[in-house]
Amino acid sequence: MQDLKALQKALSKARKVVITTHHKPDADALGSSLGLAGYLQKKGHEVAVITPTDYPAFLSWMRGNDNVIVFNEGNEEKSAALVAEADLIFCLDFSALGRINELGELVRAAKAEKVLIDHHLEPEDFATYTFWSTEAASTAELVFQLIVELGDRQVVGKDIAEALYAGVMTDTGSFKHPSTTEYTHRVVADLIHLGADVHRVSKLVYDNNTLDKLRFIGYALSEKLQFLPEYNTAYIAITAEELERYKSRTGDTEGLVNYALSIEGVVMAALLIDRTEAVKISFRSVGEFSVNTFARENFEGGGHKNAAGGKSNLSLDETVDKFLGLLPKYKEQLQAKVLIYQ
């Protein structure tokens, strides 16, 4: 980390701390935030966790969840005051301030020193301290590493360990993604040693579905999944009406794109969802095909090489047409990468 000793000095006395993460937080975003919050509170700091938006109900078991401030649920003034009064602002699991919506400019303007902890590509240069690595499997892994490097491994207990484990588990696809390393498993082993109940966390995250969600997944796979063998690509496009029909809640579409990616021969998969204000897109890939580049070049997005997001202000049908129209341009890459991947 850049200036570890300087950050250690900044944390040597009680501080007002704000922790924030990207909109629609997933388990890595929330787990790393609440894990870090638990640690800083144990060290005597006054900590507020602010999320730009709500997040899946299946993450509500994490210690500290009841105190999370959701910015866009009537907490704009409270959040602005906390950000303005903070001594330190930790920015977790995002690389650009635009990823935290309206909170971004508040954080940019705040007098507080900023700390970026992240593993996405091309981070924006806004932080005083940066703990960033694209080699890390998750932000939760980086948070644990930071705690250890600050000399406070012994401070981590069951609640912190489980929040961080949830982040590592989900961002590695249950340790299936190429980002999973020997070090990742060493971190997990240490978190288990420090009290994480991996069976409990797995059940709470993966086996906590509503009936509507399961029926929605079944519908999406049977009626909406499209496979384009010529381009080694699969996609699912979901309308706003379909979300409403299945009473979709935040988190219900999480992981759906991975079903498309699991088809034999698929190199790129996309999930396009009409969120009314915009079409939100999730991209996944295998091998050397970079969906980060694809999303940046065409859909105002980015992320990791094999997992990225984007958006479109066109209608859903127009966005699908745009996506399909781009595939011939990338046909050679999509086909070549299959041979390399195999």
Second form
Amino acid sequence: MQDLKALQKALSKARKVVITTHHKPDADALGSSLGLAGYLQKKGHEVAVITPTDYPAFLSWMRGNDNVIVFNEGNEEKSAALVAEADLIFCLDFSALGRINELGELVRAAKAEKVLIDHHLEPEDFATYTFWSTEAASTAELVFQLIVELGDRQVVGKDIAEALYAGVMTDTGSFKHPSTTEYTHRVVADLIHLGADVHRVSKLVYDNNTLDKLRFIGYALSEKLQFLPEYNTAYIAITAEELERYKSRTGDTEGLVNYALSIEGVVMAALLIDRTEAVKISFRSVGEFSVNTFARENFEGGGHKNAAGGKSNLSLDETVDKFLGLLPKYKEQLQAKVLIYQ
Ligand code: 5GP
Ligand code: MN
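Form predicted alone done; form predicted together with guanosine-5'-monophosphate now:
Next comes the full complex, this chain leading.
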């Protein structure tokens, strides 16, 4: 981190700290937030973690979960006060304030110094301190690196190590995505050394399904998965009624898009879900096709080259039509040979 010395100075006395992360936090968002929170608390700071929305139940085992303030669950005023009074606000795992909904403008207006720790493409310039690398496989990896650079590796105990490990594990697709590096494994080796139980974390995050969720995956794969070989594209569109029918909870659709991506020859996969307030879309790709660009250009979104998200205010059917209508424009890119298969 370039401004390490200045940040170190800012943290040299007890501060009021707010940590926030993106809409519908995933394991990297929440794990990096609670890992950092655990560390800063141990260093004597007063820390509040505020999430814009709720997050999956399979993350609730993380230490500090019970004190997380969910902004849109009646905590708007409390959050606004904490943000306004903070000395430092850490923004984790997102690159633009729009990703934290109404909290974004509160953070922008706050007098606090802001610290951005993130690995998404094209960050907005709003932070005082930026610790940002698109090379990093996860934000949790960056948080660990920051703690080490601050000279505090030994402060990390089992709870912090496991929260951070969960972030690295999920954002690398369990160490399978191209973002997984030798450094990632070194970080993980350190986290294990510091107490992370990899089996425990993996069971808690991945083997926490309800029967409804598994039936829903079965239904989505057998009835809803569409494959367009001409465009090397597969997609799944889920209606609000289907979510209700399978009692879908936050996080239950996570990972579904990866099944579509796993079809032989598929270059882009999309999962379109009618979330009522908007259609939320998850994009995944393999090789050079950038779903970050695709999401940015067409669906007010972004993310990483091979994993991005976006939204649409059209109906689900209209959104699917828009998506399908765009494919001819990208046909050449979608048909380009994926080098790793050569
Ligand atoms: P997911 O499909 O798992 O929700 O998100 C994939 C990646 O894209 C994550 O890194 C996530 O932070 C990012 N992402 C998801 N939705 C959006 C969005 O609406 N806007 C932007 N800029 N990024 C998104
Ligand atoms: Mn992340």
